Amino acid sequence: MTIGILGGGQLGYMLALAGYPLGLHFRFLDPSPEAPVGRIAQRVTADYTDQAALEKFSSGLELVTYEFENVPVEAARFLAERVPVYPPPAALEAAQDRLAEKGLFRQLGIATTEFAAVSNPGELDSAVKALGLPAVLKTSRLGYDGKGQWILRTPQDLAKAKSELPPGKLILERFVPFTRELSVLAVRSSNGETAIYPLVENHHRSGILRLSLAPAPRLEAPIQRAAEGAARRVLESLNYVGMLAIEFFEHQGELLANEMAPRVHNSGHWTIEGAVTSQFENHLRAVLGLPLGSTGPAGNCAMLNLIGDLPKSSEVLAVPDAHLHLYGKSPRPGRKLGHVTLRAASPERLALRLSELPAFFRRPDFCLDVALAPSASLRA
């Protein structure tokens, strides 16, 4: 049984390396005759909307699944019209559009930060009137990791904003003043069976993220249980198939939904050592239609991203339940180069591990200063 993906970076590695235990193979199309996957796959290297490649691609596939967001809708219409896709097109199509996706949001009642439609700049100024400032300009499509965003905090901001403003639609968002950012990861088969992850504590530099804490310290159970309604609302309005993820803030004890994303997902990348099933085992059995494994944790974790640069391997693995993951990708400046991940079985006891991790993770972007703080929310 040969499953075919869209996208040949890391999350499609880590999927793979999920399916052979269970006797899958894979095919992946992906643009970049670099992709990390070449090393463990059947790799196509073509564009996303090349119809001759994407029909050959298709060709003895059981399904098609990706794991990047940013696959031309097309081209999931396209291979959909050939073999089943999952997830469905439409959730990748209300991803891949912000207002779309806050639509979304506000129609299934799941409560979203204040935003506003902009596409020139007396629209700009016009939403900056009615929503005020601080507030984040976006644009409303193809945007990733921090890239096409402005923090507009004065005027002069706002002036620069307005000097670099590209074609086509952007979103406007009033700053929300949370108090941290959550992610739940939920999987939904094609069966109909749900399964849903502990919230996720992230902590971001330059909208990148650099931190996962896992399960999400002092974590109430109606804050668990508003992410997991919400989360469900969206798997079954889009009659959806696979792994989702949706990042929220919370703010004055309520969740505010911020984006989602409709494949596996860098803040649970935590599961592969740190839960019963992974998120990339169990978005494999929910698209094949196989009973889904538990999502339950197997103690307190930690997952550090490696961006731009890496530790000495030995360093890392000197430390006791340390997790080391290296993508296979040259190094550059804001590029996702590797994971760690640490486990233990209480929160003192991750919190111990974090601190015996080598100098290289010192550096204020890994954000260990929140994780060791003596009031940090690591210590529950």
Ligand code: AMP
The other form holds:
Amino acid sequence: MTIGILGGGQLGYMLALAGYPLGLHFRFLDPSPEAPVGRIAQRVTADYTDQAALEKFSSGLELVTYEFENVPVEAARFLAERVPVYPPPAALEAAQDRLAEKGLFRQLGIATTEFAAVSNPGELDSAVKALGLPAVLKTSRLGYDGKGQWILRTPQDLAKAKSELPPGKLILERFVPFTRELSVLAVRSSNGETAIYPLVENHHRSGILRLSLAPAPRLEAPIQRAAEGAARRVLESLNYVGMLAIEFFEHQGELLANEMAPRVHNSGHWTIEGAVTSQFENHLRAVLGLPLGSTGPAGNCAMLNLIGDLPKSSEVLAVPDAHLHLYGKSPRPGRKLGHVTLRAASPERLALRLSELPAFFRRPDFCLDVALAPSASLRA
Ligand code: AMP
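To test you: the structure above is the form predicted on its own. What is the structure of the form predicted together with ligand AMP?
Below: every chain and molecule of the assembly, starting with the one above.
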């Protein structure tokens, strides 16, 4: 049985690694000849808009899924006429456009920060009048990892943004002075079964995820229930199949949904060692209509992204309970090259393990100071 995957980055790589024990085969489509999956699976190198290549790619596949959320929706729809495509292209479409995404959250009664559509300097002025400063201006489409985003704090920032406004649809959001960022990973199978992982606490620098703590420290039942309720509403409303991630801000004891990803997610990498069933395996089980695996945690985890350069493997692996994942990409600033997961039997033990990581991890962008600080801490 061969599964087709659009996108050949590390998420696809880890999907394939989870699928081999289930006897699955994989075929990837990615425009880049350097896509990491080339090392472990069949890879078709072609543009997502190349219909002849899509046709050839889909031949003999059981189904198609994707690991990259900016796959053109037309490509997903073209394939869906030939072979089942999960998650449904409608989910891809909603997730690609921040205005549509926040509109969907609203429609489902899921709280978000206040926002307004902006497509010219006049609309930006009115939006700032309505929402106030500080605010965050984002391109509505094709933004990721903090790209295409500007924080407006002062009238000068507003004037600058107006003079440099990029073309296309934008969204202005009220800035949320959040307590923390959390994400929920949920999965729905083609037979309707759902399962949800415990919330994860995420720390970003320059818009890129650096550190996830799972389950989120000091996780209270009402917050977990609220996240599960939101995830279920999205899953049901889209007749969703596969893994879904929703990112939230925790603010004044409530969750505000920021965005969703219709795919396996970086904040779920801890599940490889830290949950009974990984997000990658559960995604495959879901799209194949197989029973889902338990989403229960197997201890306390910290996942650290390795961005731009790599530590010495021997130094990482010298830390008990550390697991190293390298994606086989050549180093480049800002590029996700791998991750490390530490798993421990308790939050205190996890804090100890984090403090034992080599000096490489003391850089501020690993956010260890936040995780280990006595106030917001694993030790609290
Ligand atoms: P996003 O691309 O929407 O996930 O934004 C990247 C990061 O910017 C988020 O993880 C937050 O840390 C920050 N951010 C985005 N939107 C807001 C907002 N409305 N208020 C405060 N911080 C935000």
